Amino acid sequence: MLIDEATVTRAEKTAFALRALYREHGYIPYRMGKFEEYDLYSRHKDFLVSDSVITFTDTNGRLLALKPDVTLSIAKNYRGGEDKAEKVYYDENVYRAVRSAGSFREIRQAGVESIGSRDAAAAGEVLLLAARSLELISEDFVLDLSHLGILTAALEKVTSSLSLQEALLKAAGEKNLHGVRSLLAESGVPEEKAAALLRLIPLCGTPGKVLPALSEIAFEIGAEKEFSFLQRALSVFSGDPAGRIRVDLSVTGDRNYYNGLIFKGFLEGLPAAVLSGGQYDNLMRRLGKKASAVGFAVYLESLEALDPAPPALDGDVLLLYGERDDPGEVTRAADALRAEGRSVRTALTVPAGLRFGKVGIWEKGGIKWQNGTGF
C-alpha cells in the first residue's frame, strides 16, 4: 500500500525515527497497557503533570486508572537492582487533564529510561539521546540541562528548613534573584550566607563557558563529587559548534523524586519544552526500588504546531456515476486512474466543502473530464 506523505503528520514521523535512534542505541521496546492501578498515581501525585486522573472500577472490583504517566509505570514495574541495568524506550498515549479546555486528552509521547546504572557514561548517553532526539526534529534546538545536587549543597549552606529551601528553589527556576533576595530578608538571612546561590542562578551558557565558574562554585559548598558527574556526562558532547548543548542552573525540579542531572529541550518556535527529564533515583527508593534512573520523554502532541499547512486538495480525482450506471465498470475505472498513482473517490453528487484537482463522470465506455470542485 502507497503511503501519502503530505498526510502523515510531524509527530508520526518523529515517532518512527526516534523509535529507530532509540534501537540503534541498544534500548528495548517497552509495551504497557492503557490501565494501571489507581493507588500508584494516588500515592505520587505531585510527580505527575496532572493530578487528575481518569478512573473507573473493573469487574473485579479493583480502581484502575487510565495511565497518565509512563515512567512511573516503568519504574513500578521494574524488576532489577544494582546489579541489573535495562534500557528501554516507548512510544505510548497517556491520557490528562487539559485544564483550559476542561476535559482530557489522549498525549502521545515517546522516551527512554535507563535504570539500575549509576555512571556517568549511562546518564550521558541519555543525555546524548535527548540531544539527538530534538535534532531529529530541527537543527534549531536548546537542551538546557543542571544538577539539583549542586543546587541543593547550595541551598543547604544557606539554611536547614526545608520549606525555605523549596522557596528558594522555586525563585531559583524563575532565575528570579529579587525574589530570593527577598525570601532571604524575610528569613532573616544574611546575604553573606547565600552568596554561592546567588552566584549560581545567573550561570547559563555552553559548557566550555559555565564549567569553570562552577567548579569554583561546587568546590565552594561541597559538591566536588556532582560536578564531576556533570562534567563526566557533558564529555559525550565532542564539539557544540551552534552552542544548543547549554548548562543552566536555572533548571531545576521536585527534590522528592529527581537528585541529580535535570534538563529541558526546546525548539524554535515553540513557546513551551517539547522533551522533559532527569535522574529520578529519589522516586525509585520511594517505590522500594534499589536503583538508578534516568530518562526523557518527547511530547510529540506539541509538535502539531510546526505541521505544515494541510494539502489544498482532498482527493486527485472525484468520479462521479449515475444511479443506473453498472457498479463494476465504475469500480474499474477507478482502479484503473488508482494504478496511476492517483486517489480516487467514487461518489453519486459532489461532496459539499472537499476539493479535487480532477472530476470525472462516468459514461459508458470512458470517462468525461470537468475541472477540479471547491475552487
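It should be emphasised that the depicted structure is a prediction, and the values quoted were computed from it without experimental measurement. Residue numbers count along the first chain shown, from 1. The term rigid core refers to the maximal set of C-alpha atoms that superpose within 1.5 Å between the two forms. Compared with the form predicted together with its partner chain:
- In the core-superposed comparison between the two forms, residue 15 has its Cα shifted by less than 2 Å.
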Given for the second form:
Amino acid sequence: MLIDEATVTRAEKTAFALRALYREHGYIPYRMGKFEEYDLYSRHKDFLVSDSVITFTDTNGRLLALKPDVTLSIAKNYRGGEDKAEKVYYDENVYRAVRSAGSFREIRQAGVESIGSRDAAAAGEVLLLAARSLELISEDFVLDLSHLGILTAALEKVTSSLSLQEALLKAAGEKNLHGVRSLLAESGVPEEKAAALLRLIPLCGTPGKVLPALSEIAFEIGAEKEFSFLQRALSVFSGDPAGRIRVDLSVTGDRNYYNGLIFKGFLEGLPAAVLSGGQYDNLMRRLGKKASAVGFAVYLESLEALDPAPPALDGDVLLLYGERDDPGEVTRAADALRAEGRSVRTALTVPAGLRFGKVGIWEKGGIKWQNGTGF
Amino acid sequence: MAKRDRFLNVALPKGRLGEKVYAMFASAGFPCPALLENSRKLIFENPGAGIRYFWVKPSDVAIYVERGAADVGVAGKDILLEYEPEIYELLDLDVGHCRMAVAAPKGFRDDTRRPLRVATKFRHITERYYASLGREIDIIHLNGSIEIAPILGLSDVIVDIVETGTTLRENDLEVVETIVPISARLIANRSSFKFKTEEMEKLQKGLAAALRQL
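Alt. form predicted together with its partner chain, vs. the form predicted on its own above:
Every chain and every other molecule in the complex is listed next, the one we just looked at coming first.
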C-alpha cells in the first residue's frame, strides 16, 4: 500500500513516528476506552487542564465521561508494586474545554508513562524520549526542565502558608520577579527570606550554564538530594551542542500532583508548549498507590500550524465529458493520465470554486485541451 | 507566528500609554522613528534594530502575545488578572498607574441579608475578589459606562478601573475599597522567549535601565 505524503497531516505523520520511537525504547502500547467513570475526574479536577468534562449517563445509570485525560486512567489502572514497573505509550483522543475557543474540542495526544521506577535513569529516559519526540517533529525545539522539589524547598524557606506559596509559585511560573516582591511586601515577609527563591526564578539556560549556580542554591536550602536527581537524570543527554535542553526554574506545575522533575517542550513557530510532563508521585499517592511515576504528552493537534499552506491547485487535471459519452472510454482516458502520476477529476461541468492545472474535454477518440494546456 | 522571523514583534497599546511606552523602548535601544510620523499605518519596522511594532487595542495586547502574533507586548495588569493569559510577565513598567476598585454611591451601606449586585467589565477579577471575602454576589456584566449602573439602580456597586476618580465624583460615586493597584507590564510569549532569548533579554535589560533613569 502506497501512502501519498500530500494526504497525510503533520499530526498523523508525527503520531506514527512517535509510536515507532516509543516502541524502539521498549515501551508497550496502552489502549483505553473513550469513556471513564466521571467520579475519577471529579475527584482529581485540579489535575486536569480544564475542569469541564463531557458527561453522560450510561444505560445502567452510572455517570460516565468522555475522557479528558489519559494519565489519570493509566495511573488508576496501575496494578504493580515497586517490582512491577510499567512502561507504556499511548496515542489517544481526549475531550476537553479549550479556554481560548470557549468550547469542547477533540484533541489528539501521544505520550509515554513510566510507572513504578523511582531511579534517575528511568526519569532520565523519559526526558530523553521527550527530547527525541520534539526533535522528530522539528530540529528547532527547546526542552525546558525544572525540579519542583527545589522550588518547594525555596518556597518553604519563605513561608509556611500554602496559599502564599501557591501565589509565589504562580508568579515564578510567569518569570514575574516584581510580582514575587510585591507578594512578599503585601504579606510582610522580609525579602531576605526569599533570597534563594529570587535567585532561582531567573535561572534559565543550558545545564552547563545553570547547574553550578543551581547547585549552590540547592545546597543553601537543603535540596541537595533533588539537585543530584536532576543532575543524574540530565546525564542521559550526551552532548547537546545546539543547547536545546535547558534548565528553567520557571517551569512549574500543581504540587498536589507533581513533585519532582517537570518539563515543557516548545517548537519554533508554535506559540505554546507542545509537550508537557513531569514526575507525578503525588498523584499516585492520591490514587492510593505507592509508586513513582513520570510521563509526558505531546499535543499533536497543535502541530497543524506547521503544515504547509494548502496547494494552489485542487487537482492536476479536470476531464469534462458529455452525457452521451461512453463511461468506459472516459474512465480509460482518465486512468491513462493517472498512470502518469496525475490526479484526475472527471465531471460533466466545471465544479465551482475548484482549480485545476489543466482542463480537457473528452471528445470521441481523444482529449481536447483547453487554451493550449495539453500535455 | 512566522518561523525564522528575526524581528522582535511588539504589540503596543494604541493611545497615550502606547506612545509613552514606545519612548521607553526607543531609549532601550529599539527605536523605530517611522512610528511617530502621523499616519494611519498600524505596522512599523526598523530592520536595523530588528524590531517591528504594531498598534492594537489595549485590551487585545495579551491575546496577540499569548497566541504568538507578537513576541512581546505591553498590557495593563487589569487585563492580565482578568484573562490570565499564559505568558511571561517580565517587567513592571511603572507607567499607566491606576487601581481596580469597588465604587458605590456616596453613603452606601452593604445590606448583607441579600447578594450584592455588582456591575463590572471585569467579571473574573470581581468573582475572585468577592469569593475571597466570602460575599455572595450577583454579577452584572456591562461593556461600558459602568458608573451609570448604581445611579439607575441596576447594581449596588461597581468594580472598575479608577485613575483620578473624576468620573466617579462627577457621578456622585466614591471608592469603597481598592482591590489591586494596576500598572503597565512587559509581557512575552512563552515560546518566543525560548527562541528569541537574546533579543528579549536585551530588551528587558534596556527597559529596566530606562526605568531606573526615570
